Amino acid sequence: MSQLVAVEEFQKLYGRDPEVIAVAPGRINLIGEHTDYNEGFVFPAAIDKHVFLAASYGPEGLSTLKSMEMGDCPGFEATTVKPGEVHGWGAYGGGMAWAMREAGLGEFPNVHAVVSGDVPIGSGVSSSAALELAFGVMWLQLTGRELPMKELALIAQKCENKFVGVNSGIMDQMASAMGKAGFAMFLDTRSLDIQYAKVPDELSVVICDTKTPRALTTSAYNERRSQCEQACRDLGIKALRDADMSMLEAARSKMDPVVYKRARHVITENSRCVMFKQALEEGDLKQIGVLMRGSHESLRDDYEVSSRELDQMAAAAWDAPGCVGARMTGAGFGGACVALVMTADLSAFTEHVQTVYREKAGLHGDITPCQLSDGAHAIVATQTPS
């Protein structure tokens, strides 16, 4: 439906069909949180919540962008745009034009573009990466250039880091770029090796949105990253990927207590991610639940990026009928939990979680089953979709 909305608004504004529709999915992360910028392991999956971007060449003046959900943003000159020149959600578009140029792909033309989508904003399912990949795919398609999707994901990460100003790792962009329908991705963020893992058909992936928009500020996120870097200096290693618990315990006396806790989360989370892959392959539902709960508790206690509402939502899910496992997903301080639920129990799970969460938090949480989706791609638009 969002595709149709974007196309119809484009036709209304510009009196013609768009030349390209780019589509990019949001993502959930089953386990492996705040490990990606520590060169560790993550386990994301692209979901059937998408950003659609209807676009054509805009030869006169600046690039013009409109979002049906976020409004207009100031125009920019795509061929010369630099960091600091575009703010708000338009920074994802301007940033991709800049980052692709910086990657040696040449200049990209100005565009007229309309964005619409159903990726929840601020809920920890990475609407920002979906926007970045949609803009990247759009410019490649318009200009007839080709680029491996892994490389486009790395360019999108540079956009996020250097243009938008958030020191994120590669997980979100790689999940949006490289998703595979029906599968989650065991991603080694150091080598960028991907192993796809089938999610059993009897399980549904469910987003449990607390309806408290994620409030992880740039400063809080960057602070966590800085603390991890300090832990590496204390341990004499390149990245926390290279540490284990015996190494951390041996250095504990010389470490700041907070830095120690941050490192403990990353080290144990990497281990949980590896064990989760094995549990998923073996269909060990009990172990999956233990690992997802352990991840949430570590994010709450050691990394301190949970929130009261996320804890209440996770607890409601843990006790719900059919729940195999649940944990907060995304960077934290609000947003959503992800749950793996027996498909046959979805109705009972939803009723229980909404009731308990409303009683505890005083809020109505959104419970949304989702399908695992393919990654970003382009649709050549010649007519309004039926």
Ligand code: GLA
The other form holds:
Amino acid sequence: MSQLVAVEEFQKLYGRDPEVIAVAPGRINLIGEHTDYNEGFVFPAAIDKHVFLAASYGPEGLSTLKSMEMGDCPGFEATTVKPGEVHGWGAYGGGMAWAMREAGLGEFPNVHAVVSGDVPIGSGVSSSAALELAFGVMWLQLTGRELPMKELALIAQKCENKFVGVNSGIMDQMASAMGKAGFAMFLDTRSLDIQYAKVPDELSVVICDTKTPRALTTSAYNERRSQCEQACRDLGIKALRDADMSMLEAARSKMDPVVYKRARHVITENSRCVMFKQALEEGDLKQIGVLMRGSHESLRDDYEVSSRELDQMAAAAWDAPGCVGARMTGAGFGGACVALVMTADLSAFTEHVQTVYREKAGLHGDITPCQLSDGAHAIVATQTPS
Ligand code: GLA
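Structure of the form predicted together with the ligand, please, following the form predicted alone?
Below: every chain and molecule of the assembly, starting with the one above.
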């Protein structure tokens, strides 16, 4: 649907077909939250919510971008664009042209581009990484350059860190770049090794959107990252990936109590992520539930990135029929929970969660089962809808 919308708008604006269509998915994260910038483990999956981008060379002036969901953004000169020159959602486009140039891939030309998608914005399922990857794939395809998708993910992270200004880890970009239909990915963010893990057919991955926009995400996110760096200095290590609970307890008396709590979350979350992988392989549904709940509670109490509505949504899911496990997903401060639900119980789950969430939060939550998808790619012209 969004693909058609983007293409038709492109045809309307420019009177011709786009030369390239790029598509990139959003992601959920099953477990392993705020561990990626600590060189730890994460367990995301690309989902069937996508950003589509229809584009052609636009040599006659600046790059012009239009989003069907976010509107126009000011034009920019793709061949020379630098951080600070593009604001709003256009920073994902300008930032990718800049980051790919910085990576030594040469200059990228100006384009006309129309974006349309169904990745919910501000829900914690990474519409931003999807936009970055869509722009990256588009420019590579348009100029006939090739690049391994892991490298494009690293470039997209640089765009996010240095151009957009969020000091994020690599999880979202890797998920959007490297997703595989039907599989989640256990990712070691230090080595970037991926082990794809099948989610059994009897389980559905469900996004439980609180419909509360995320607040103060950038400043609070960057603050959490600095606290983790402080913890590393206190422990005398390079990354919290290398710490365990006994090291942390030994250093506790000389640590700021808040920094101690932040580090405790990261250390325990890394272990939960590893244990989750084993539980998924063994089909141990009870253990999956315990680990997801433990993750949510640690994010709520030690990392303090949950919100009242995320807690209400998670609690509604924990008690719902067919729920195997549920927790907040993504950076937090609002957005969505992810739940693993017995497929046979999906309607009863949805009804229970929506009723309880409405009672507690006074809001209508969106409960959406999703399919696990392939990563970002270009769509060949023969697939272009007429
Ligand atoms: C955001 C960031 C990711 C990751 C998560 C929290 O989505 O972009 O790198 O840190 O938050 O796990």
